[in-house]
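So this first bit is one chain, no partners, the form predicted alone, shown in structure tokens.
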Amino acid sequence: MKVIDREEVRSRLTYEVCIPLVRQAMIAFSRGETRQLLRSIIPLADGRMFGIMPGALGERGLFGAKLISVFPDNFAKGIQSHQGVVVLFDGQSGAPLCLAHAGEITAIRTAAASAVATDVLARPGADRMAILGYGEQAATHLRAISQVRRLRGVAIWGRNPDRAAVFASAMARETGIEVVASDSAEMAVEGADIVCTVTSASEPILFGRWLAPGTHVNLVGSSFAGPAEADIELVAGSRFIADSREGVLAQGAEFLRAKAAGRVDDSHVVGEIGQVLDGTLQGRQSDEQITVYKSLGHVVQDLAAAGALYEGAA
């Protein structure tokens, strides 16, 4: 078997490569051309988790699984919070082909998926972004979304102001974009056209009343039922689009809270980003509408990325 380590993933899986890969994977997913199960999550001690995500790129294509641990406290130690492997199998012989570094694939493809959603849901002239969170996904989201929108300014908020300021300064140097730390989440999203939540918050840190008409929101940090980054008002007042409708109905924490409160029903998840990309579902309906892309992350994104690395397309 081929082993693709973190450094190789990082050097070869660029956003120019990964964004189109994710776009096509999500179209195939929404067309029913892929095969997958809902992820299984085993809770561990201290808020840590182990997840198993199996899937197949078509009936005769590559198939496999992502085995991933999530240790949120790793960030303070300078270690990736997501650790694991993507295992690829050959669709013709069933033989195992490849082990790829899942932490790095996850970091890149998650941000690429948000960039794909932002490209079709944010207003064309959107140029100011707020990122709530300052970890690895904050960095990858800034890099990825700058590929689909010409950003003039980015505001960063996190629970530790010093870390937020250090992160903002580093990203400004890297990207050449004006990146500043905000004293509060509310200040960060003021005037933002695009908002990304990439935190490990267990309770909402983003509130619908803060957002201006026309804002696009990527909800990314919560990937299972339980912790929610946005409040019920934001969910209820938005055009709500999922990466996987089945996944969000079962595991999308923000949606499930709004549903439990009686503010929305299942029809509020109007469809999937793959349908918007495919032209079978309208995304944004007006310049004033608030749009939400709920990202749980999907194994077809991991398999498409790992497959491209294995086959030399990345």
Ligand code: NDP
Contents of the next structure:
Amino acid sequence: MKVIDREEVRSRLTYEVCIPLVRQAMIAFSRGETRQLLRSIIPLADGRMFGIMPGALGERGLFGAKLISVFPDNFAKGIQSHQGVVVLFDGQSGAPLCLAHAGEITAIRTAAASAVATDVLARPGADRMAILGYGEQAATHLRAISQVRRLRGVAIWGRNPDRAAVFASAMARETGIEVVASDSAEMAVEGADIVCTVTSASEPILFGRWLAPGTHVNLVGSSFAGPAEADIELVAGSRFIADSREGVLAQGAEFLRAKAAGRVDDSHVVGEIGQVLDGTLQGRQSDEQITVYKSLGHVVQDLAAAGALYEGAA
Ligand code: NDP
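Now that the form predicted alone has been shown, please provide the structure of the form predicted in complex with this ligand.
Below, the chain from earlier opens the complete complex, with every other chain and molecule after it.
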């Protein structure tokens, strides 16, 4: 069995490779060409979790699962908060083919999926972005989204201003984009065309009343029916598109809070990003509309990435 370690994933799974892979995977998913179960999560002690995500890709017959631990407290220790393996099986023989580093795949494929969504949902001229959070996903989101829009400025907010400043200057050096730390989340999103929430916050850090008309929002940090990064106003006031509609109806915390408050019903999740990409669902309907891409993260993204790495396509 082949083992693909973190370094290899990082060097081969570039955004040029991963963005089209994820785009195709989400189209196949929304066409019903893939098979998967809803993500299962086993809660561990101290807010830690173990996630189990099985699935099968239609076209190549590959199947497998991502097994991933989520230890949010690792961030303060400088260790990845998401660690695990993607195990890939051969659709012809049933044999396991490879184990790939799930932490690195998750970091890259999640941001690639947000880039795909941003590409179709943000206004064409969107060039100012705010990122709430300065962890691993913050870095990968900046790298990925700068592939689909020519960013002129990026504002970073996080709970610790010193960490935000260090992160901003490191990302500015790396990307050549003007990246600055903001004193508050509200200041960060002021004037932003694109907003990404990539924190482990359990209560809203982003409020609909802060957003200018026409903003596109990627809600990424909450991946189960518990923590919510955005308030009910933001959900209710937006065109709300899911990675997986079934997943978001069951596990999308921001949506579920708005539904429990009686502000929206299931029809508010108008569809999936794969449908928008496939041209069967309209994405943004006007320049003034607020659009939301709700990302829970999907195993087809992990399997597509691991498959490309295994087959040498990445
Ligand atoms: P990291 O552990 O690398 O970073 C976590 C970030 O959240 C840090 O900036 C941390 O900063 C911040 N944070 C933690 N608590 C709070 C809070 N209460 N308010 C504001 N900021 C907070 O995680 P990742 O970057 O890997 O992931 C970010 C989030 O995205 C996680 O919740 C993760 O589970 C989720 N995720 C979602 C995926 C998807 O597919 N949708 C895939 C992968 C991750 P500080 O503690 O200093 O405030």
